[in-house]
Structure formats: C-alpha cells, structure tokens
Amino acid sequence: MVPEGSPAQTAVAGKLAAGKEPAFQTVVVSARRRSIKEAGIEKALFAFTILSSILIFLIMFFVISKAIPVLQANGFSFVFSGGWDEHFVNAWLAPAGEPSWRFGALPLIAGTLYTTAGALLIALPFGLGCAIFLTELCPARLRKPLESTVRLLAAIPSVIYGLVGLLVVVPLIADQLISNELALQMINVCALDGTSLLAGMIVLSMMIVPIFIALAADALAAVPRRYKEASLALGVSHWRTIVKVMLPVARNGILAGAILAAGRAIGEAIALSMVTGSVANLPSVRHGLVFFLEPMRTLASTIIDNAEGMSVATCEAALFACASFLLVACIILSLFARLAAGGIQRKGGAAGG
C-alpha cells in the first residue's frame, strides 16, 4: 500500500494529470489488442479452411458429374472389359449425331494396380532398410547430409525420373532381358522394346522410395528413447531391439508412410507415360515372366496420352471417368492414412500416460 502523500503517489498523480496511463493499464491495453489480433487470425484461418473444404468438394462434384454419362452408358463393363484404344478411336471418329459411348478401362485399371503394387514391393523393403540405417546405424556426421539428400530426391520433378527411365532403364531391359527370338515370339501379342510394366515398376519405385524413407525415418525417430534403453538394459542386442521393439512401436507411422507413397504412385502420369509403352494392353500371367516385359498404360498416363480427346464429349467423359477412379482411390488411401495417424496419436497418449 502506497502511503498517502508519498513521492510514489505524487508521481502517479502527476502522470494521470498529464494524461499518461500507468504501466499496468498499458499492459492491459496491449494484451487486449493482442487477443483481438489473435482472434482475427483464428477466424481468417477458419475461413480459409472452410473455403478449401468447399473447393475440394466442388472439384469432386465436377469430376464425378463429368464422368457420370459414360459410367451410366457402360455400367460395370467399363471396369471389367478392355479395348480402350479401339473404343477411343471409334468415339473420336464417330459422327456428331451418333456418338459412341462404349469404353472399357480394365487394362488401365489393372496397369495402375500392377505398377503400384510392384513399386511398393520394391520400395518398401529398401526404404525401410534405409530408414533404419538413418535413424539407428548412420554415423552422426553423415546423418544430416543423407537426410537432406533423401528429401531432395523426393522433390525432383517426375519428368526427370521419366527421362532417366527412358534413357537408362528401358535400354537396359531391352538389351539384357529381351532377345530377338522372344520379340518375334510375342510379335502377334505386343511389341517388346523395353518399355514395359517392369520399367514402370522400377521408375515408380525410384520416385516413391524417398517419400517413404522420410516418413518411416520420422516414425522411428518418434519412438520414445526409454523403450530402446529398457531393451538394451535387459541385454537385448541392438538389432533385435530395432526389430522387436522399435519397428512394432513405429508400425502405424510406417504404414501411414506406405499408404501415402501408394497414393503418390497411383497418381503418377508423366514418368509412366514415358517408360511403360503407353499401350492399353493387359499383361497376361499366362505368358510367364514375359508378363513383366509387356507394355501397358495406367489411368493417370491415359489422361495425359489421350488429352486431345477432350474436344469430343464422349472421350471427355471417358477421361473424366478415369480421373474419378483415381480421385476415389486417393481419397480412400488418405482415409487409411488418417486412421493410421490416429493410431499413432492414441499410442502416444497411452505411452505418455
């Protein structure tokens, strides 16, 4: 309590008389201004979030609505029948009064599934090993440069990977795996020139493995150190600690990384258009290992290769149908990734408690 008539009270009274506010009132005013500013920022971010959600739903509605005519005309045969190239040409050349709505996308859907599954089979073991090395086995002086290199590889444009595949992978397959006798034997089925399912799998695995390495390494780094320390204190070797303790704890994070890598693989167009042959051919397992050497095409690369058909209503609807399948597949994968991320948060909360 300031004594009445004291110098302090006199100073405060002098400030009030001069129109100057005390320090605590200035703090209160600045705090109010800061809270108003923060509330404005929160409302702006909320508005942007709502706007982004609306735009996403509008894009989904636009793509699916454009695809409905061809899906209604073909029904399930659009998914379970082939002949895309022939049907696309017929629709392109059809008279204006007699449009052709017949399309079969089975080779495109199968090609998308084959390349994605094959790329994941190549990328996941290799990427998991690299992630384990980066987080647990890599010398400290090399960790940062290698992590930067991995993230740089993930940022390289897809056309660069396509060029590497076209100039290196495709000639290597043609020279080492395709003989003249094999090419003549398959000439009535398809042309074997190196552009193939195998080339697409290799190039696509090169593209998605940096993404998976980065996400898997983050998941392993997020494992609480006390788990590892407790295992080592019990006499368990470092490698068995990684396999038996760290990998099971980071399983959901690794799974989320694999799902996101799969989403990246499904939507790839340019690189696969360059190395797979861009032919709507359905590779057959009856041909044995030649199955991997046959040309094919994916849904995404079809949209690029047949983009000139957007001027024809029937071709446009067919391409939007391909896009709608890709959109639905990516949404499903995103939901699975969210579920996996939710599992990580629940485990983290349980561990913290």
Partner chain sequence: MRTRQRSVLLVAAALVLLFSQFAFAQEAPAQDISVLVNGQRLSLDTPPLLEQGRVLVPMRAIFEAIGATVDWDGQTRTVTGRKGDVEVILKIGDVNARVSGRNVTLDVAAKVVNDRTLVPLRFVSESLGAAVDWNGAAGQVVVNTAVTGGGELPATLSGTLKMSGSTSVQPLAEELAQAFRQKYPQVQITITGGGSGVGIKDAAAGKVNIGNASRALKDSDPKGIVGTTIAKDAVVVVVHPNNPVNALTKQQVKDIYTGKITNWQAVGGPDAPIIVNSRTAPSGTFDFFTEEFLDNEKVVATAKQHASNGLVRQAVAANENAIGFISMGYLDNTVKAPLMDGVTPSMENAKNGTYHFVRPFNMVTNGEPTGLARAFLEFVLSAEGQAIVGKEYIPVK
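Throughout, rigid core stands for the largest set of C-alpha atoms superposing within 1.5 Å between the two forms. Positions refer to the first chain, counted from 1. This structure is a prediction, so every number in the text was calculated from the model and none was measured. First, how it differs from the form predicted together with its partner chain.
Relative to the superposed core, S53 undergoes a C-alpha shift of no less than 2 Å between these two forms. Once both forms are fitted on their rigid core, the CA atom of G40 lies 2 Å or more apart between these two forms.
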Second form
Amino acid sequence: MVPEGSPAQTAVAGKLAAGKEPAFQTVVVSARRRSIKEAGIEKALFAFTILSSILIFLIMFFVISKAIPVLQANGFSFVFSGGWDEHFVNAWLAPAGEPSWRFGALPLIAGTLYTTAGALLIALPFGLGCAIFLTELCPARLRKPLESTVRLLAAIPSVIYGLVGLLVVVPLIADQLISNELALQMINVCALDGTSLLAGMIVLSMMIVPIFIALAADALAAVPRRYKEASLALGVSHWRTIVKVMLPVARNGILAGAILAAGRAIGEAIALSMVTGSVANLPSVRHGLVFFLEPMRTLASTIIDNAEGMSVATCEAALFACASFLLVACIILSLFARLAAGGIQRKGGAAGG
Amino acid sequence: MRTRQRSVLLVAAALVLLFSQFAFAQEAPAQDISVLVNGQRLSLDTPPLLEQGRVLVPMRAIFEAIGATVDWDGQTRTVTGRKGDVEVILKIGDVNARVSGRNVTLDVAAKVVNDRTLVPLRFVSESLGAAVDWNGAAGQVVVNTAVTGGGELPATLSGTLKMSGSTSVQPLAEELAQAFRQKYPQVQITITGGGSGVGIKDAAAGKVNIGNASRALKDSDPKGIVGTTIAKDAVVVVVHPNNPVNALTKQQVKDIYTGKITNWQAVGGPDAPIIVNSRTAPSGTFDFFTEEFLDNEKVVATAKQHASNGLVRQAVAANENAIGFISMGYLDNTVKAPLMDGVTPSMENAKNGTYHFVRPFNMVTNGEPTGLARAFLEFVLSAEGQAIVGKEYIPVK
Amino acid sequence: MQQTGITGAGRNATGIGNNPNNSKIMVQDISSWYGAQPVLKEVSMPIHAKSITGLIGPSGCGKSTFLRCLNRLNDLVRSFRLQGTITLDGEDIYHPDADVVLVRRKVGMVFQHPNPFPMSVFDNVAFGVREHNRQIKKRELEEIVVESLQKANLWEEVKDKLQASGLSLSGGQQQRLCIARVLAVMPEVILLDEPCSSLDPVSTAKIEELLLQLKNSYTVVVVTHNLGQARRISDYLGFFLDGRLVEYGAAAEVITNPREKATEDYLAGNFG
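Given the form predicted alone, state the structure of the form predicted together with its partner chain.
To see the whole picture, the full complex is given below, headed by that same chain.
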C-alpha cells in the first residue's frame, strides 16, 4: 500500500537498522564502496563522451581545413555554379606549376538534395504504413517473420541495392519511360539511358525504408498501452486511435527514424553512383517530367568516383569541400532533430514513452 | 536490302584490313616512335630518327633520362656520357665508340640533324646498364634503368610486399604475384586497387612497396619516384553487341567523344542517340584515351563518368546506344569492339603493332627499388615473368 | 430465456433477479480464458441502471477481467476467449454483428492509473467528442467540454489552464479529467477499475463524492480493493474469488449478512 521510497517506508527502514547496529554499518560500507565504483564508471563515461566530441571536432576541423583553399578560390560560385566534371579534368591535367582551382559543385549539391528529398518522399509514407501494419494490424503469426525480414533488409550492404537498381530499376526506366525520340531530343543536354534521378530516388528509398520501418515500428510499439486503451474505451475506432493518439505520441521516435533515414540517404555513395548516371548534370525542372529521367550525381558519389584524384592537391581540396558540405548537412540535420524534439516536448508536456 | 548493305560493308572492311596490313608491314614512320624511360615519356624537341632498324634520339634527353651526365666537345665533335664508373664516348659520324676504355663498333653512328646531336638509343642505354625493348612494328621503345630483368634472383626470400593502384594493372599483378609466391612461399603479397593516382601517391608516401599505374608517369607526379615498365596494354573502344556499327575511325571516335557526333546515324548506325561513357579523370585509361584518341581535346559534358573498367563495360552492355572504352583485358562477349581504323582490336594486332592504341603498365617505387620490391620486379622482367605477361598483355621483352 | 440464465447462475450467487426489469446489463453464464488459462468461471450477474455496482475480491480473482468484458476491451488480448452472453439493453454485445466501437461509446471506462492523453486539458475532454462528431461546431464543443469538466467537479480547478498539458495536473485531478473525458462522449454505463488506488485520501474522497453524484444519471460499475470504499458507495456488491462470483446482492445485505463463508472471511480481513 505504501508507495516505494515514501517517507513512511524510509522511517521504518531507519528503525530496523537502528536496532541492529552492525547490519546498519555493513549497509553503509557496501553503499559507499558501490558509490565509489559508480563514481568511477561515471567519470570514465564522462571522459569517453568528452573524447568522442573532441574527435568529432577534430574530424570537422581536418575536413574543413583541407577544403578551405578551394572554398576561398571559388567563394559562393562553388555552391552556385556548375561544370564540376570539366573542372575536375582541368585540375587533374594541370601542369604542376599552374594548378587549376576552379570548381563548381551546384549540380552535386542539388543532386544530393533532390535524391534525399525524393527518397524520403517515397519512403516515409510507405514506411509509416508498413510500421503501422506491423505493430497494429498484422496477424500475430506473421509479425515475427515480417519483422525479422525488415531488420535483415536494413542490414543489407548498399552495393547490393545498387546492383538491384542497376539490373532492374534502370532498365525498367529505360524501356518504359524513355523513348528514342525523347533521348534524341535531349542528347545535347544530357544522355538519357535510364540511369537517372528517378532511379536514384527509388533505389535510395528502398535502402532507407527498412531502417525507417524498424525505427517507426519500435516507436509505435513503445506507445504506452494506457493511451491506446483510453482511446478505444472512448469508442474511438482502432484506425482513428492509431492516427490521433498513437502516431502523435510516437512522433518523437518516428521523427528520429526519419532523421536517421535522411542521414543514410544523404551520405549514400556506392548505390547512387551505380544508378544515377555518374555525370555532374543538374536536372532542370524546365524540362518538365524529364527532370526525373535526367542523369546526375550526388556529393557522396562524387567523392567515391573521383577518389583517385586525391593525389593532386586541387582535386583533393575539391573533394574535401564536398565532404565538408556533407558534414554541415548532417550537423544541420541533427540540430533540426533536436529542435523538433524540443518543440514536441514543449507542446505536449513529457510525452510519455 | 539490309543484307546487301551488310555484305558490302563486310567486303569494304576486309579490303581496308588487307591494305592496312600491307601498310603496317613496313616499319613505323620515325615521327610515330615514342620513347618511354622508367615509365615516363621522353620529351623530345627533335623527333627520333629510324636508321637501318636503329633508333637515334637527341643525346641530352636520353643521357639525362637514364641518370647520366653528358659532355659535348664541339672541337672534336665528341659526346662523353658518364654514369657511375661507366664512361661512353661517341664521335659524330664514326661507328667506332668506346665504353669504359673498350672499343665497340656500332651499326649506326651518331649524327647531327637540325643542330641536334642524335645518338643510338639502344647502344647508349645498354652501355649505361639500362634494359631496352624496341618493338619496331609498334614504334615504341621501353627503357628501364632500375631493373633489367637480367639480375640473379636470390634463393630464398621472406617478408611482405604491398602493392596498390590501377585496376587495369591489378589482374596482371595478381597473376604475377601468384607465380612469385610459388617460387618464394614465405613472401606475403597484398594487392589493392584505388587507381593509378592512388598507387603512385601510396608508393611516394611509402605506404606500399610498389604502386601500379596504367599510364606513363607525368611531371606533376610526386618527385623521387622511379617507374619500371613491365607490360603494355591496349585500350579498346566498345559498343553494345546489337549495335550494327562494325567499324569506326579514330576521327569518328574523337567526334563522338567531343560531342560533334551525337547520333549513330552519322557513323552508319540507326537513328538513335549516342550514350557516351567515359572514365573519371584520374584513371590511367582516361589519360591515355584523351591523349591518343582525342588529341587532348575535352570529353563532352554529357559523358557518364565511371570509376572502373568493369563499370564502363557494364554500362555499355546494358544499353544498345552506348559507347565506351576499356582495357583490352576486360574485353568479353557482353560488348563488341568495332574495327578501329580498319584494324581488329585484338591482342595479336596490338603485339604486332597494327593496333596502335597501346599504353604502358608501370610499377612505381619510391626511389630505386630495393629488397623485395627489386626481387619482384626482376622476376616480372625475367623471361618467366614476361611469359606470364604475354598471356594476355604485351610483354616488354 | 433470461430467466433460465438467472436460475442457472443461482447456484453460487444470490440476490439475482431482485429487479430484473431494472437491469441495464445482463451477464449470463460467462466463462473466459487467456490461452488455456481459465480466468472467469460461469459468472452470471445483472447490472442495475442508475446505481453503483461494486466488485470486490482479492488480487487475481478476475474482477478486472470481468469489468473489461463489459466494454469488450479484452478483445485487445489476442489469446482471450469468452463463452456465454452479455447483453446491453437486451442486445448481445458479443454478437458477430455487434459494433464494438458503438458498445464502447455506450460503456465508458476509467482506468486504475490516471491516463490522460499527452494533450491539453481541453483536448483531452474534446478528443472523444470530436471523433464521434467531426463536423461539430466550436461553440457546441466548448459547451460540452465545460459541462463535462463541471460534472467531474474539475472545472473550478482547471478553468484557467485549459491549454495546459493534461499531464501537468495532480494525480487526483488527472483521474477526474479522465472521468470528464468519458462523460463528454455521453455514455450510458461507466466502468471504473480501481480508480482511487493511486490517489491520496483527499482525492479519493472527491472521486467518491463524484461517483455518488453520477449514479443519478449513469449506470456505474466500480472495481475496488478498498472495502471501506465499497461500503461507502455501492448499492450492489459482487464478491469474486478465483474466477467465480461467490456472492452477489444488495450491498448492505452482503456486508452485514454474507451468505458464504468465503465472503465473511474476506470482509473480516482474513485474506486478500
């Protein structure tokens, strides 16, 4: 009846202990020993935390300092102009005495944003639907196998997704969506062969959907039963209970899943380099729906594809500039995550679970 | 209609082939001769001269390239070159020369052309301890000073040999390593890729014992590295097997890759766009391709950039309208290599010099190779090593 | 039919059929299982309209499970199985054609631990109303919310913080908020599962007072562990032991003059 740790209970414990002097001492000694041990563990954890944050800052410093020469030489035109592939060849072939520092990464930066946004647009609604099905609607005997399948999919290396994209998605796009006339019409702008922004979006969404399903399903499963019961007991249907009660309560976890998925999407290199056409082309919305069929390349893919160029100082700095943009994007993403989570807590109080 | 067109085309191709065989049966014209010393192309202000099967090159370039000092006595018209304790003395117009005090008779004497003194390449190089390979048909001379392949190999060896670099060289390096390990089971060899640029950088930084490069070394490469040319490889233009185009000229390839031709119709194919596949700039294959096929003009901006030979082959195999270029070692039946300037791009034609588009495979060391790296390179350049090279590539001996 | 069920249950329960026409819910011979584990055994019992029925018994006796049968909340447990019938105003709520959502609208529930949604006080009360009538006018909704909070004796305490989180209230206030939430959807029956077990004596007194008010308009069923509370508020009392309804009757009678030995022992505090 008496809640744990209430004053009454403590008083009782005190009386009992006072009656048995030695037992009291033993308790104190072992408590002190334990507290010393715990303090040690706490200090070690604190040190690890400090160490890892120092490491993160060192990495940032290293990457950005390597990128500075290129950023200085180009200023804002690094972000707002194109021509990367030609610039890279020029820099690579430049004689030792007269290095070429001109780089324009607009197509790469835009390409990264396009693929990530597109993949999220496909993966989030689909993944949320799957997570709801898994946690709430799926027959009990199917749930376990389906969950393990999803987790397995999340662990598949990205190059496998790249291969599937290359052998299935790219030919499908080439055969179904690109006519000879269209390709001829566009040939002076870009080569349409199925490797495209669309292929990148599809493959990337396939890659991030399992991890998002797993995290969103965990978040939904962690919604306290009492909220669901309260809603159902009010005569609210199961589906409305999911939409109006469970999803809002699980919002934090779902958002965390989405951000993790976005992080994976932004940094993905191999699979995208295989299916997006590997050319620093900026798909243009002025071409209408052809926008999605145009080949392009992301920042991460560029780093991988052009890594051989590291032996030339200008090329190396340009690749580090790409890397620093990725780093900054990830930092913004995690800040955004923190802000969003904070907003939810302010609004709904301590959103339980 | 279609069949007749095709047969006409076939006959034409056969004729071209026949004539080209005749044409290249002669020795290559002198201006086409290229000289590679330690993996680096010898830059010459006067083209090499071919006389009675002997190649003559400007004296200063060759002596300096192989690390010798050279003196010119205008009075006696005598050239004196020194490397270590070896001294070579040549007189203009005189077939009698001296090597470290010994009299030697030459087939061809040194001579003056356009105020430049030309000396016989093989005599000078070999006298100063370098190994020379002269493929007369292909018009290419390879000179290695560091390793000649004639050295004695030790009875036992142990340790770890690390290599990295070109993916073009990698399959060959792996086969050579396997044979080397059969001789010396205690030696461990690791080979990783990364591309020519990475191999050269790793070797210069001491991260690996040998860096592999599928291109000639350049002035912009790190200082202090020494290349040894171990083999030559052909680069082939490929199209989809269903593509009816069976022959291309170098000019057509250049026009396609620089964006002047964008429709297969222009080179005898269907009315379809040409999907251009290229390599990323740092690859040795790209370097060679822009130099030899494009005469250093820029690849069109719409070209897709691939990071390896395998990816280019895959991209071409996947699209009927694609064109690409790969190392001949990667040629298989998923793609088709059209006749190039009327010549079938085959290993045989590359070896006999009728197929021109051939580049060196270099193994790069930080300074002169020592220890395991030297032993390995000696093995690679030995008769046994070169026999392995000869199975799929062009040996340098 | 109804009569048969009642006599069948008469074996182990008394006082059934005192006023059958007045019963809002009829429970007839129900048995239930979680998997292979029996929980309720042949329980029959009427629940009278506009009165408080108290359910008592030691932990694990099945009284909470019984309560959750009345609004079909046990359906959430996959392994749950039920035999027998429960009628609400003569309609079988477990009939295959019965609308479970409608049953739950008519039979509201308040849980052992206060469980307001992580939303504002206003939204907590408005939630069910909005769900049942999505086109409801704002004025109308506000009226219902205020009225429900007033009925739950909470209005004076929260009228200045309707936009504060429901979770920011004290435990007793949270429980009354949960009651207001149920009242807002206008149920006919209110089930309460040990509603005061986590509250202090002052809050408990407030809830008890509230329940006595509510029985004038609603049919109330309360599971309680607290015999004093059962005595204070119940009109009818059911005593559960080991899945069986051992004794049932008017509260005063069961307390002062129990028929069964087990009931007497439990009331005397000999176990439980």
